[in-house]
Structures are given as C-alpha cells and as structure tokens.
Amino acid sequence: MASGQQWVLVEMVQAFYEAPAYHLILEGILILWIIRLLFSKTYKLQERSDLTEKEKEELIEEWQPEPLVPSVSKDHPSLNYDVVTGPPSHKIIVNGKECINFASFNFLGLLDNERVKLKALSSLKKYGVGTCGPRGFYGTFDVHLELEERLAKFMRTEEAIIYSYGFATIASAIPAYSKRGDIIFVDEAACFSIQKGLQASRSFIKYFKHNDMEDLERLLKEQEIEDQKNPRKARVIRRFIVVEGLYINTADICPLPELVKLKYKYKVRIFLEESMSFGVLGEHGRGVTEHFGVNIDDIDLISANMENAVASIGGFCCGRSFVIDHQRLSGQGYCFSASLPPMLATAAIEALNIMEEDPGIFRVLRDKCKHVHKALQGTPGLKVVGEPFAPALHLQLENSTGSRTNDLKLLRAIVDYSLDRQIALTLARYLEKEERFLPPPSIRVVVTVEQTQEEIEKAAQCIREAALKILK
C-alpha cells in the first residue's frame, strides 16, 4: 500500500517536471486566486449614521413611487369612444345619430340576417346564455362538434377547430407547434395576433419585408448553410412561414403560389391567417387557396375568425386531421377559455348554410369593393392602399406632416366630418408601443354587400369634401 502511494507521488513530481510553463504558471495563479477567495472577506462593512425618526419621516414625505401606468392625456382617442345603439349593420346608429355603415366587418351583412337571428335566439332558449367552461370540461356541446365539422367541410380538409375568441385563434396555433429553438419567418406586415403568437412560442424569429419573395428566400438559403454546419442540430429545428392571407394591415394579398414553391424548395410548413379573405375571396369563398387555385392540402395550418364574414364570434383552425388534433392538447385558447356560447356556434352554422346556398353574394361582394376602389381614386391629399377585392381599404396621408399624432388628428377630423353627414368610418387603430412594424395612420374604409351604388357615392363624395377642406 505504502509502495503504491509513494509510486502515485514519484508519477506527480514526473508531471509537474515535464509540464509545460505557461501551465505551470496559470495553476500556480489559480492556487493563489482560490487561497485569497478563501481567506478575504467577502464584503466591506459601510459606514453609516442612524437617522433621527424626524429625519425618517422627513424622506418618507419627500419619495415618490413611480406611476404603476404612464400618464395619459384625457382627450386620448382610445379614451374618448363613438357609442353605439343597435346592431352595427347596414344602418348604424352611432353617437345618436344613424349613418351609413362603412366601419363594420360585416362584409356578407349577416350580422343583422334575420335567418341567423332566429337560428340564434332558438338556440339561446334550448341551451342557455353560454357554457361556463373550456371544451374539455363540460363545455362541449353539439352545436361545437357539428360547426367543426361544416367548416371543415367547406374548407375541403380533414377537420376544424374552434376558438372562443377570435385574436386567440392564430395567437394560440402558433405557439402550439413552434417552440424555442424552433425557426419562424414572418412577413413584416403580420397582424397584432400573429405576433402575439410569436411571441408566445419563443421561437427564433426572423422578418421578410412585406410580401417580398426574394427576401424570404434569402433569408431561407442563410439558414439552409446554417443547418449545413450543424446537420445534427438541424435536424431538431422546425421552420414555419406564417403569413396573411388579405393582410388586414395593408389590404393586399399574399403571393401564395410562390410561397408554396418556396416550401417545398425549403421543407418549410406554412401557416396562413385568413380572417379577411374567408368568406371574401374565392367562388365559393375559401379564401386565398381558392382564390389562386392552391391545392389547400399544400398549406399546413389555416386560420380565421368567424367575427367578420360570418358575423359570429370565435374563430377557427383546419387542416390536416393529425394536426389540428395536437391543437385540442396544446392550443391555450381552447383548453382553457370557456367555449363558445351555442347561440353564436348556432349563427355561424347558418351563415355557413347561406354562403353554400347563395355563392353569388361572394362575387357581388368584389364587385362592390372594385366600386369604391375606383370611387376614392384620386381623393385629394390621400391615397388608397389595397387590393381592388379588398372589403377594408385604407386611406393615408399623401404628404404626412412629420408627427404621426397630427397625422391622426387630421384624419380624425375627416372621420368626425363625415359620421356629421352620416357616414360612418373609423381610423385603424394600433398599439403603438407593442407593434413590431408600426404601420402608418389611416382611415379604414370597409366594403359591404348591402350598401348600394347611391351610397357609396355618397361616401366617396363625402370623403373628398372633407379631404378638401381639413388637408388643403
């Protein structure tokens, strides 16, 4: 025993002999560093005085608490709001006053349809106001389970979910599948919700510039040489490109066709949001992948709301059976919010019944927005941003003045001047300190199929009158 430890010793004195110096010295360092840790103290006692109570009370008088918010000024826009009484249809009573409705996302005019209306109230005395509890906890009810399965069924996939909550829909899909580590491209233009979603998933996220192909796929090459190094690490990483279908920010479409090339160049997955073109764009009213003749089995995940065409509340998810279920586990908004009201389920289910029974309503709609496209052409002092099939149009500033809350005022003074001659419109409004890409201020002009030629000349006649005495 003692041959061997004295072995073990001579081995030592050997290593530290055929050490190299640099090694020896940075141990030697090492040694000493942890001997002073060992030995010093670990902090130093401060002097300090005892306070009198006087002087106590005196500094306790004098500190103040930062503010919990920050100060707002009363006349804020969001403080101060336009009220409504009645439905908010074709006709709107607003502030008192009834006007022609061009603000309201009730692009079918199903809201005050008086199919839907019975359909709902039927509803409302068999089961009840709403359900008091998520899907999963007797909040199921058979209105849910046959309005998932209509619009999967108009759809064309395999199944649907549906969400309470509209902004909770996609907001909740995408954290559901991506997570951290995982990569996202996302259009610069992405809705409010979408980023919610973002940034609830953790993932690395990376931005396009608005419906720019060739900068999506820069960005997607980048990556593919960054997957070649660490082909193991790659292997792990989910990638996803989420987009708009009609982006509710800038009223134009989404290049579909070569997104979908880009995903299979890429073995990307792709979410697409279409609460405003569901219901709009298509014969039928698919939406974007009927719109371009996509094969909708290409596109991973699709979303929507059911609080614009279809005049509901909720939203929903379909796509691929397999997928949607892992969302029945995983999607926040479903598991734990209260489940949609069946009167609402019931109104839905019969807007749908109406859309399948009347596809001609959709191409009326696009007629109608063509018609105001063209009708605020050449408006003096804004311009108009979107497609001609948009049913939400904006109109900006041609000239902004250099500070974003004149610019809102100027076309707050136009809305006001407007809603006193009976049309109602309204500025597009943003959380301007939580946008990614804050977009410009705007008015935002919303198509219906009830509104007649008459009115909407009365509008863009309206429109330019103001336009010519608040911006000259």
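What we label the rigid core is the largest C-alpha set whose atoms superpose within 1.5 Å from one form to the other. For clarity, every value in this text was computed on a predicted model and none was experimentally measured. Positions refer to the first chain, counted from 1. Compared with the form predicted together with the partner chain:
In a rigid-core overlay of the protein, residue 56 has its C-alpha displaced by at least 2 Å between the two forms. When two forms of a protein are overlaid on their rigid core, residues whose CA moves 2 Å or more are considered shifted, and residue 437 is not one of them between the two forms.
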Given for the second form:
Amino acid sequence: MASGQQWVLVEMVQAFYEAPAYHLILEGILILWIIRLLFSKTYKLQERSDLTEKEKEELIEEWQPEPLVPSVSKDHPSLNYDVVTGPPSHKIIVNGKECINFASFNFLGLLDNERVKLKALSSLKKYGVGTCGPRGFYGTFDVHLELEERLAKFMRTEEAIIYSYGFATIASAIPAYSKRGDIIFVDEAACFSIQKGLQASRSFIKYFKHNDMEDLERLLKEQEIEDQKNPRKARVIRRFIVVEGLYINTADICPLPELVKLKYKYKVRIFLEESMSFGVLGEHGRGVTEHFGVNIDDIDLISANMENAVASIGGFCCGRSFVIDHQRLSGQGYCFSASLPPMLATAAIEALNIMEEDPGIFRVLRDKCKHVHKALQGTPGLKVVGEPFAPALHLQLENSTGSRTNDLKLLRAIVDYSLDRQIALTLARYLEKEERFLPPPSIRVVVTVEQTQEEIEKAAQCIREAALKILK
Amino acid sequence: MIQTDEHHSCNGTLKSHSDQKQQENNNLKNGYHRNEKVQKNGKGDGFHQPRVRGEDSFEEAPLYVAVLTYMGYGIVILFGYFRDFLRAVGLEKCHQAREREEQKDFVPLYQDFENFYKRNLYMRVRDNWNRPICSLPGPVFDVMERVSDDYNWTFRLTGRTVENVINMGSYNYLGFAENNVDFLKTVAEETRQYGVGVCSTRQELGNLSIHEKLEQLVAEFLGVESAMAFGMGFATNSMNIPALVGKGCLILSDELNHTSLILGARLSGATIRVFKHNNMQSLEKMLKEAICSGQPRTHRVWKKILIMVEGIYSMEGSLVRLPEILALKKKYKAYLYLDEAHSIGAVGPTGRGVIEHFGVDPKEVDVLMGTFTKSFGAAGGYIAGKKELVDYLRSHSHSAVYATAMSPPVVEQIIRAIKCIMGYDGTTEGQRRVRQLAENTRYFRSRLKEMGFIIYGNQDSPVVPLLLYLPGKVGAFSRAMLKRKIGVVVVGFPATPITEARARFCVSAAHTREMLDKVLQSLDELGDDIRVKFSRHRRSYRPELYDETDFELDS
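What would the structure be for the form predicted together with the partner chain, rather than the form predicted on its own?
And the full complex, kicking off with our chain again.
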C-alpha cells in the first residue's frame, strides 16, 4: 500500500518536470484566474447614481416635509373636553352642572371612600408622593410588596406584579412572552391596550370573530395542519390566546370554559385581560374565572387595571410564579418606568380590604347592573349592548344614519340633553383610524353601587326622553 | 420617622450659606484647575446667561481591563454551563420555578439563553437590585434588610431595617420627594377632596379642571404655547410618538435613547435609523442621505423626518448637543423630539432643562417631552410645544383616549413643585435648590475625578456614572457600599454594553455636603480596596469616533 502511494507521488513530480513550459504557464494563469473568481464579487452592486454635491444641495433645498401634525379644526369633537370640577365621584360637576355620574368606571364607589382616602393620606405623610425611581433602583417600597402579596392572595394565585399605569399592564405583558415568530390568536373586539401589546410583540397575529369559538377552532386547526408540515419549527413557536373577561368595547363576556378546553386540546396558553371584570364578577369579585368556576391555574396570565373597580391608578398581572416572575426582568413598563406612587398603592390595598370584608358589595353591583340593563330596554331608537351583569353598557343607535360623524352627533345630542338634566353620560371614545376593528358609535352607561333606584329610573327616563326628542 | 426626615430635609434645603459656600467655591476651583478646564461662569454670576457646555468625557479604560472583563464573563459562563450540567444530572438543586405538570408538553415559554443568563449570571448578584425600602426616597432612606437562604433564588425579609442609608440612587434631583407637612398641605387637601383615582379617560369624563391647570402651568414654565400631561412617563413617549409619525416617515434616533422612545418609534410604524451617540457627523450624514435617496425601494420622498434625542442620557450622564442639532434640524427641515426626562428641573440656571442650559429658545424645539417622576417627585410626563401640536395630541393621543387620567394628588404635587421652582410660592426655595443641585453636581463630579475614577458624562449632569467594568466588581461594589450605609445603583449588561458595567449616582439638591463627603470618602477607600480607579487622565477619542455603520431597524 505505502509503496504504491509513494510511486504515484514520484510519478506526479516527474510529470511536472516533463511538462512543457507553455503548459505550466497556462496552468499557472488558470489557477490565478480561479483565485480571482473566488475572491472577487460575483455580481455588480447596483449602479449608484452618484449625485454631485450640488445636486444633493438642490434636493435638500427642494424637499418640503409635511407639517409635524395636521391642523385640527377648533370644533373637532374630540378636542373640546368636558371639564369636570371637583371629584368625579357619585355626584359629578360637568361643565359647571352637578350631575349623577353614569360615566366613570367607579363601579364599587371606592373613589370617594373615606377609609381609602385616610389610608392614602397617612401614606402621603410617610412616603411623600413620587418614588423617584423604577422598581429595580430603590423604587420598591414595602407597600408595593404588600400590594402584590395581597393581590395574589385575593386572586388566589402564586404571584402578582404591579405596574404603575393600567394601560401599560397588558401592553407590556404580551411582548414579554410573545416574540417575533410566535402566534397570537386574539378576539376581534380586544381593547386598544391589547392591540398595542400585540403590535409591540411583533408576533404573528390571527384575529378570530368576537366570541366565536368555532372560528377560533378553525384557526387553531389550520395552524395544526401548518405545524404538521414543519414539526421542527412548530416545536419552538409559542402560541397564545388573548381575550378579555368582560369586553370593554362590547360589554359581553368571553366563553372561558370553552377557551380552556381549546387551550388543552391545541396546547395554547391563555392570557386574560380583566380590567372590566376584576372586582365586578364572581362572588368575591375575582372576575371571570370565579364567575364560571374555572380553575384560575388554567389561565396562564390574568391582567387587570386598578383604575376601575379599585378606583386607584395602575394595573397588575397575576398567575403562577413560573409565568409572572419573568416580567420582573422583561416587562418593559415594569422595568423602565418609575414605580407606582406609594399612596396610590396604599389606596389600592385599602380598596382590597373593603372588597374582602364585604363581598356583598359585588351582589349589590350585580343587582344594580341588572336593574339598569332592564330599565334601558325599550328606549326608542337605541339598543342596549352588553350582558345584564356588565357594569359598563353601550347604547347604540338602532338605525345608523349611514355616516359615523352624524351618528356621533346624534348620540352626543342625547348626552348633552342628559347632562342638562343632571345625568352624566359620555360617548365611548375611540381613535377611529387606529382601531383594528372599530366598534360602532355608542353612549357608555356605567353602573355603580352608589346609584339609587330612583336615580336609575330617572336616568332611564331621561335617556328615553332624549331619544324620543332627538331620534324622531 | 417623620421627625428625622424633616430634620434631614432641613439639612438639605436650608443650610447652604456663608462659610460652607466659601469652601465649596474653593473646592470647585481646585477641581477645575486641576482638570485644566476654564469655567468662567462661576456659580454666582452664571445665571440668566447660557453656560459653556463643557465636554462630555468618555475616558477609555485601559486595554487590560477590557480583557479581564471578557475573561470575567467567560469564567461565569463556563461555570454556568458546568452548574447547568450538575443541575441536569441532579447533583445541584434547581430552584427555578417549573412549568405545571399539565402543561409540560406545551411549547416552552422561555428561550434557553434568556434563562441561562438569569440563572447563572443575574442570580449571583440579584441582591443588588429591587432592594425594598420603607421610607421616603429622600436624601436618606431606610432599606429593609433581606437575606437569602438559597443563593438569591428567594429573599426573606428579616423585619429589620437599615436606617439612614444615604440615597445616591433615586432621581430626586431637586429634593421634591419630601414629606414635610407644610409643603404637602395642598396635596393632602386634594386627596381629601378628590380621592386618588379618576376612573375615566381624559376624552370621556376624566378631564378634571386641575389637569388643565397643570397643563397651563407646565406651558408657562417651559415658555411654550401649550402642554399636555400624561399619567406615566414611559407611556408619554410610547403612546404619543405613534400619533406624530407613521408609515413613510423617518425617525433618526440616538443610539442611547431610552426604551420608551424606542418602543414608541417601533409602534409608530415609521422607519427607524440609529445614529451614533451625540455624533453630529453621523446625524448629518444620515439626514443628507435620507433626503437625497428617499424611502428605501420606492425612493419616494420622506413625509417627515423626526430626530429623537434626550436632554441628559440616563446611563451616560452626557448632555445632548442641542445647538448643533438645532442647526442641522433647520438646515435639513427635520423635526426635533427632545426627551427631557432627566434634564428638566435638573439643569439650566433656573431649572428649565437643557433648553435653558444652552440658552435656546424653547419654541425652536418642535416637541418638548419630559417626566414628572424625577425632578418633581411625582409621576407622569408631559409633551409641550406649539398649540397645534398639543391640540392634535389632545384629539389623537392614545393616552388621552384610552388611559385613565392622572391622579389628582399627583397632579397637585407637580403643580406645587413647579410653583416652587418658579418662585410662585413667594420664596426663593426653588431657585436655591436648583443652584444647590448645580453646586453638588460639580463638587461630586470633580472630587470623583480627582480620586482617579473613570466618570462619564458632562460636568453639569447630576447623573454620574462611575465605571466598574468587571462583572465581579459590580456586586462587590454595591454590597460594600450598602455596608457603609450608602445606597447606590449598579448596572451591567444588558442595560449597558457588555464591557461597561457601572455604578450610577444621582446627585440631589437635598444631599448635604456632609452626606456627599461621606459618600466620597467611602468611595475613595472602596475604590482602592476593590481597585476601580481606572482613570489615567487621558482624553478619550470615543465621542469623536466616526463609525460608518448605521443600521436600520425594521418597523
């Protein structure tokens, strides 16, 4: 073997000597050519139209940008806010007129609660107002830890995390988990902060028809087929379903038990946004899970704000530590924002105390909701949208005029009519160009435990009159 | 508790005149001469005239430090793999929270690397962050003692507190994080009257008259036509930038911009290009290139170009080059978005931010943004500028339509702080604080430089980053400082470049000279102990570095 190989080598060297010079030169050139081909670019870069300095200057001279913002006409409907003087509690002074409040999400009437105020005041005395830092950098106060613990206990989950702004809660939570390439199945009626969270996540978004489980299952099946084509890729694509408990835009409830079934069938995680249902639904105000009797551990993440029923500021997420703890390093609105002012956290703790001490408050609210829902039925020209137990209903026009602007004008006229008669209502506001699925124009009617029987009758009567007068 | 705090705030706010001042002056002068810097505007006569900007310093570390830093990370990572191996074979207990049994067959929620970093690097030094405190975040605070029985996986509060720790971490620049009953009288009144929440959005029924009062005051303070306030500083950026720019627009963003600006830019759908930190050549080149070649592929002209910068960069302590940027902005007809989160109240002869620091007309900046969290000791943010801009935001800002309005007591705290700075409370207290902050800043910075630490940033910036470089020193530094009853903030990767871990001090007007001296003395000793005095008094070339790599983020 060895000698045979040696022989070949010798032969090669010999051949090299024997070869004519021209041959060697040719081969040398060929080798150089190959090297050149290897190291030169095989394609030409796109011809650059090299502009001369003068041409560039001309271009810069010529370029006229659009104005930074388009001008807004003075009578733009969303420019002139209603002015509230004094506290927006049960009685509210709107544009100088004292009204009964049917517009603020103060479901449990805790905004004006003396106990909450006293606690906030004592906290103010101790901590001042601001925290002057994010949670990581000495912005974690004992009251934050206490509030997180209390929320977790209230919701019966392992852990809770608080944010300093309700809107930022779910909008930060979604992109903390779902990244580029992941898939999120989301209800079409999802609120704006969910939409922003989806956008920030840069994941692949699939919308299903509002509360339509068949449509959702269709999408999940499609994905299953897709996964079978490329099982390797499927193993790393995270999937989430994002739904609201009570939808703020439609005032109806998500079919949670069906969603949980789909979750296990298709191995998708569920994120549930409960801003409208936390402190409202369920015997102890724990929200949709309690309402349906669903095991809260079956929901991967629950988020809610503390700006509605709790009547403070901020929001929270809760769930298992495995999930929630991740946000302490990855939730942008948590890590990079100053923490919640301690007095607002203290107020939220006291609100939780009240909710825990007297769960009867939720039944009262539920009765009031049913009452309002019933009282508003049969308003001429207007239909009530929402579940009977939802505390924030929508009144929509039965027959649209065909133009959104005109619809809004009509509804605004009803609001103004009611304001004149001491009933404070408001239009539900949306950014029309930004919403993925723009809800139809509506008047928001908010139920609180403080509204009395007579006040509810009065409001319903007033809306009926207004509708009769304005929607002839 | 309250008693002692009051006492401290008195120290911080009232004691400043006569002999102490004299001493300061000398100290300052010494500092400057030694650093060969000519500062003609002393603290007394510097008012109402723009100050000399002063260079941002970015001293480069010796090469061996960079090598050691990489080695440090290398060792920790190797150990990490080793311990992961031990965990996998069951020799080491894994403390990490686990997925539920029912969901074991789901796609894993987290990527491996993220967890590796957290498990093996962050866990070792986790005790240096999120330290809970149980008092006012003033010049001194009380830190709740916590211990870990499982190597930082969980913490247990012992119930004891470490009292009177000097606070070098909070953004309490003007000392408005205070609980003096007299100062907070109006805030308490508002709380009694309004409660703490609003329960509605600005566009619905959450537009309280005090919100409007605040906005008028902010506009007046800044010297612009109009302003709008929002409930969260972070969201002020991330929810309003999308209202200003969109598809077909270009955002030129400084590479060190805050996450909130980056998020806002990304949500807007505009094309984002990043220029080198404070590098005017890089910015001009991009502007020129953008206008000449238009949008990628289609070559349509850009609808508008928005330059996004910050007043003071929170991790570097550097000041924006505002005059140069304004010149470029005018030349190339771009718009300027200036985030004054850390600079409003903290710089400028009367506390009106970098605008005033450079003696620039506030009307020249298109969008003035700032937060109330820092200098004003409250929460939230504002956007100010021309009336058209603010009117547009009132009708199109995401925050105005979908987010709950600001809490009334918080609003009152801001009003109170601004009135104090403007002297509307009938005292010169606000101005005294602004001056005190400037003095404290210069004193602190110059002393640190003398000691031989590498300090980043501008001489007038109250944000003072002290470079530690090595990952091991980060934890050691923070722990040793806490032992000396000084609370500091340390930051490392991923908040900074991997080789540039640092400690960051935020100087406050409420710090007394004694507190600063104690901090400085501790730093001097500790700096020798753990060897972090890396400075060789060599000017860095970094700010002048002109790197051609400008990259484009997808939108």
